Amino acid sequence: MTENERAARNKKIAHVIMWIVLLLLFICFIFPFILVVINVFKSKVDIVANPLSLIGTRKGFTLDNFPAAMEKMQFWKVFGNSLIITVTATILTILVSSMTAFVIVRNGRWKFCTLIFSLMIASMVIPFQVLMLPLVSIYGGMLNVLNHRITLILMHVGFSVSMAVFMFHGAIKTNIPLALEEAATIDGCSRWQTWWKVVFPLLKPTIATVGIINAMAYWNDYLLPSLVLTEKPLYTIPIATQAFYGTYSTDIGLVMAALLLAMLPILILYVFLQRYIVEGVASGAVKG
């Protein structure tokens, strides 16, 4: 066997091993989701008796978990709360962070802009758990502004804007030629019009990436909403799912139905925007 044949064989073996490892990892990650999909159509008795069976052996296939879960968690009310908070916070994050990144990139010689950007990057390493108690004590005890959707929305935006500015900063610096903005200025555009009509439309991949990442985070977040929203009419979907966990027993079928209902909207959003994700991450983070 020649050296080239041996190298080709080793390359093929390494390729096969890589695919086997990736397949095993995929199965490990997707297995919990498959369990949820299988068991959501079974009764509690069948789930406890045999959670790996495709169809329940005692009561068979059933859709009763969905209406029961929707009624118990007041699905449409908590869905509306989650939708309002997620959509508003995502839009504000995109607008505020893209404008901030635009100002920082085009005024890079200003030490103030450099300082602000450095502080934003540094703030990304601070864990939320460090800010949890001061957040509740100041905003709840001193300012008394908890139990308001707008409070949660502004907190979401505040915690997410640093990462979003970092991504928009890289995208603008790398992909938006300064000549386009100079041409817009010559044509009579103001600074605001240049950003809105020239720069912002060219940031679609990064906008989609920032949007889907933050929308998923806001929609699935449990810790921050549980600290801010303590009144039941303001509950979001992750908080409302706690209604299925009792002190002595838990209806697993209802829990899985609630989790699947909570998962579907953000899953649909991801399917429609997934083609922008890789392009947006690459364009926004290569030259930050």
Given for the second form:
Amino acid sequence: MTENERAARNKKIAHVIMWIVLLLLFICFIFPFILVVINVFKSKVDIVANPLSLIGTRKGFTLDNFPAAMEKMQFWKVFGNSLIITVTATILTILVSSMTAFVIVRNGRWKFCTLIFSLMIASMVIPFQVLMLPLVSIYGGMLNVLNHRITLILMHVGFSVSMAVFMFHGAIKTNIPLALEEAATIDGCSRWQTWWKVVFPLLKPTIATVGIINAMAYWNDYLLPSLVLTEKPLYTIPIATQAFYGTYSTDIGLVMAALLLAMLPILILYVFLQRYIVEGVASGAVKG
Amino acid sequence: MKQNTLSYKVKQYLMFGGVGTALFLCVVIAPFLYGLYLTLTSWDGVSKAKPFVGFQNFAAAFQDTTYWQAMGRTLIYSVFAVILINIVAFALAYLVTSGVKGQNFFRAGFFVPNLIGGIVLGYVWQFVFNRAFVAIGKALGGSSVSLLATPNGAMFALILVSVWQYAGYMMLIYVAGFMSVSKDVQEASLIDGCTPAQAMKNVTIPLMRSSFVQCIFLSITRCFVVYDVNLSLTKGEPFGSSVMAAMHVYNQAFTYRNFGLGQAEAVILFLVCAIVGVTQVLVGKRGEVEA
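Moving from the form predicted alone, what structure would you give for the form predicted in complex with the partner chain?
Next comes the full complex, and the chain you just saw is listed first.
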């Protein structure tokens, strides 16, 4: 065997070993999800008897957990709430922060813009815990605007503005040449038209990144929605899951169905948009 | 020229940045300042009167032993979680960039826990610990007590779940780091006689320093204020032995109605977190090298 052949063979063996290690790690990673999926089709007695068996030994395969859990956690209602809040807040975040970033970049030498931008950067280190009490006492105690979806949506936007402006700021500064805007102005565009017809369409990659990161954060957020929306008809999926667990924690079959239902929408979306989500999060993480 | 007048600039700013700036100021800056004021009062969160007490809340916060116990616990948890998250994430990133078959599939798979909120993940793992692991333990002839029922077990569970949750996210940053290290440098080091392990230790890892700084910063700042998983996985049990700092702040304010004290403790948590995070970044950045 020549030197080259041996090296090639060693490399192949190394790849096979790495592949096996990856597969084992992968199974460990999705083990909790597999457990939920196999137990969701079993009835309570079977889960208690043996949570590891594939099919229930006493009552066998059952679909009964789903309708019961859906009814008790009002699945479609909370799903709708989560969807409205996530979609509206994401769109608003993209529009509002890209426009703010635009005006800040193009007035870079104006002290006021520098001040606002520095404030935004500095505010990114503030954890939510420092803001939650005053937030509740200002918007609950003084202004009494809690328990409206729009309050939560605007708060979500307000919290994400700084990070999103930072990302759009970088994109506009490096990717949009000023000459392009000047050309549009000479061709007769107003500032407003220049923004919508020239600059905004060129920001698509950043729009996707900001949109994906924030949509995931809004969809999964628990603490802020639980403080703002305390009435049952307004619950989002994470709050409804928590409330459901508090009431039915002993009815383990129902819990399995509720947990699977809570995870399913985003997992289905992930199957289709997997590439975009991974890329979006990666580029967002590296920039942030 | 009209574009340089102040009124034109203000009008432009309000047209484009008005809404964003207003929301930012209302949701972040105003509550932050108001929160600082609240630390100086002994407000209960309900009554109209907010008696001014100066720095008493901070004094009380420093004497609140349960708070410092929670803080110490958070520190221990963070140290273990941050180290393990980064080791696992780095290893995963190495494996999924090594060119094996299906690496994109694995990359997407390891990211899955990040798609789902901490509340749901905590309940899923509660089931795993309380039912599945107990069943496995019984089958192997071990004890049938859930890990979550013992103080050390609950801490271990929190660390394990956090590592599982965040490793996939940090992996993406390390993957970007691996991609940014040029193949030429690695090949050059191999030709110069490095073993692959030496090339990794002396060439690749130093060049990826900024990825490490960033991942460690992100994992520290996340671990310090862990709440969702804490609430759903252990709820602070058994006997309050797994209450982390963020949960203590929440309870202090909303359960025991000590708004001023709770806010003071939140501010201390913020300062500790910011100091640790910023120091780490400064120390980390100092040693950065370029190829």
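Source: prediction; values computed, not measured. For the two forms, the rigid core is made up of the largest set of C-alpha atoms that agree within 1.5 Å on superposition. Numbering follows the first chain given and starts at 1.
Once both forms are overlaid on the rigid core, the distance between the two CA positions of Pro238 between the two forms is under 2 angstroms. Positional change of Leu224 between the two forms stays under 2 Å at the C-alpha, relative to the superposed core.
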